[in-house]
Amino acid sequence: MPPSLSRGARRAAFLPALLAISLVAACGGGSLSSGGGADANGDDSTPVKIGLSVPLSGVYAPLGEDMTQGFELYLKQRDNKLGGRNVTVVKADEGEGPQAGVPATTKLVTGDQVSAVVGIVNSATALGLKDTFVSSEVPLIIANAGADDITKDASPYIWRTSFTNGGVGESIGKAVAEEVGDGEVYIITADYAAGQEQIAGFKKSFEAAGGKIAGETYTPFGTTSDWQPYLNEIRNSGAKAVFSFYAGSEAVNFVKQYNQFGLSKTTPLYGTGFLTEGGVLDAQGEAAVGTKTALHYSDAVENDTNAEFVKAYQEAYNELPTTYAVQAYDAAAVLDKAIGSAETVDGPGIGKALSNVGDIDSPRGTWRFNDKHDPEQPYYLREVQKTDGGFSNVVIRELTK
């Protein structure tokens, strides 16, 4: 069954979250004793101690909620294992922002002293963290955070398993220029860091396809409630169809918006896939048929792996996975094959393991980890329709091959 409406509505006023980037990012800094809960030397009876960073309270607390599923998913369905040896899960509440999130994550390494961490949904409080893990020597596998700096320097000790902001964005610029041919464009989009990166990203493509631009409008930030004077700047562009990002609140009124002005009859609506994902999607509802997005994950992903993944989601949570859920799921996924191949499981041999872990069999499709350890990954382009269980991001074609 889909998610459930209250949760469906608790995400769509938090998803803001989702891609939320501070310009000030707190710095985590000094030289820290080395993480290592399980033994160095290998004594396959002692746990391996992983730390797990996501927001347990206040508003991106939902997107913890999901991370937390997938993550515990994997381990419930390996008799709570990561390359054959037993785990102990330490959870710190990363909270709203790195003013919380830097110090409870920090903990999770100098008092906890784990040996790896997964999770962080806030992109400054990941830019926060990362001297800290560098100069620990602890991995930090980074599960939503989306920022493209975080990654900039590649390093044996920051690793990502969700996505860059440029890189959703641009996988979709060629197949919106191939399907609106000679016509042009508006880009509208939110005014702050996820919102510019993922435009950047998507205009990359889009121009380097011939694709033309007829505008571009960046609204204030977080108080945007009213697009009408947006709606007519793009009815009157004479643009042949229009591209999106917005997350949370931001995504629902805007998409019930568009629909109320009558521009998803004579205009279509693009956005990378954070426009209509999760409990956004409950929220908008029938507005949201039609609009087309990109994103690296849809339940309705056809592969054996996502098929059974999607039954055992449901099994176990009553509701259907999200992009969220996964991207914890397979960071469990890369600390099984680290550390059953690690000659050490503290810090410095699980960071070195993950060098080698070459291909993931995921519910999104099978990935890798590119040179700045950022996943090399499929995308798809996904179309929303009323289904039996709701709506539905419908999966129409693969972008990457």
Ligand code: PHB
The other form holds:
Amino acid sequence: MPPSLSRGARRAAFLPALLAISLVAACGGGSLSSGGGADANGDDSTPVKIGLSVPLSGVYAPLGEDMTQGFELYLKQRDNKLGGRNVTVVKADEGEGPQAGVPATTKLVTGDQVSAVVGIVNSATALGLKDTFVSSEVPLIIANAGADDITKDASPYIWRTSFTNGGVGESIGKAVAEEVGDGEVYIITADYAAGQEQIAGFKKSFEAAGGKIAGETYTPFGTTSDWQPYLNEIRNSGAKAVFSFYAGSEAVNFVKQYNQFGLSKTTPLYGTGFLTEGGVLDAQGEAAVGTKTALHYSDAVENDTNAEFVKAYQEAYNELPTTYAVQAYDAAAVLDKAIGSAETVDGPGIGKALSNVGDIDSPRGTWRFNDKHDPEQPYYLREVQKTDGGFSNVVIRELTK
Ligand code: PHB
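Having seen the form predicted on its own, I'd like the form predicted together with the ligand now, please.
Now the full complex is given, and it begins with the chain already shown.
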């Protein structure tokens, strides 16, 4: 397992390097290549414009930063080319929810005329964007948002390199039922599509395995900062364990308050892996130790591609990669293959080529798109442990249904 680094603390020292990468991406630098298909006018020398829309502000801004780093690392490793074509990256701020994210991302299509867009963290924003991409025939490669309905029509213009909310919630239900045994589990989550669907998935497999629920609370998304009243309710419910979805700064505050309230000593905390992922875990520190979660990646996953990826990521950013970074890295990998084989490098051409990208050799392990355009992939049970250099989501085992 790679050593844990303190994330963020040394990030400032790497800003000049990051700036250089961004500039190259924005300018479409590097030498021109004849690889890849021609654009709609038959020209294969002009750079391909790709939109990158992730949160640069709001609750999920740290996730956006990880995704930018993952996407830019892939480009840097390939001389700023995808499918042999130089790339110009046009960035947009997804913000916290659809009000900001839908217009900012739509502008990439209607104003900047990009050939494809990568990104989108928030499920509600992704749902609000879906029709725009389908009707304008520009592919959207969702590199996080898990809303189940986004991919239900398997449109050639909607693809996802992350997970479905139902799938990640469902992956851990049986394991929690087995670990908790006869006791009841209390559910607490952010109240919007991601939380609702992850909990629905969790309940499906948890209850099928005989699990019982002590109570459920859905907290207002983006505006909750004091969990004290909810923690009181959890204590009074007599629950033997708690299951939760939070991400970004909400995950930091919830887990810290859970610990301060004394619940981590009596009532084990479970969740989907976003609860303790990346920079969130550094901020939670000791408070998160013992929390068990499910996700499709950990920096400790053992395979050659991950070993190389972790090394390159640490060299570039002096911190360990996160699931968010891998999802965006893989979105670049998917586009690399699609652009390389597209008959025309424009929205319809790339959309068509995405059906034939086959196996993706990813740091999470090899995966491929299923018939809905979501990744077919394993999930891992992880536990937060204190390691030599800090805190880590140590992989306990692969989860089975
Ligand atoms: C979502 O809105 O789908 C979402 C957001 C943040 C996460 C996971 C899912 O960490």
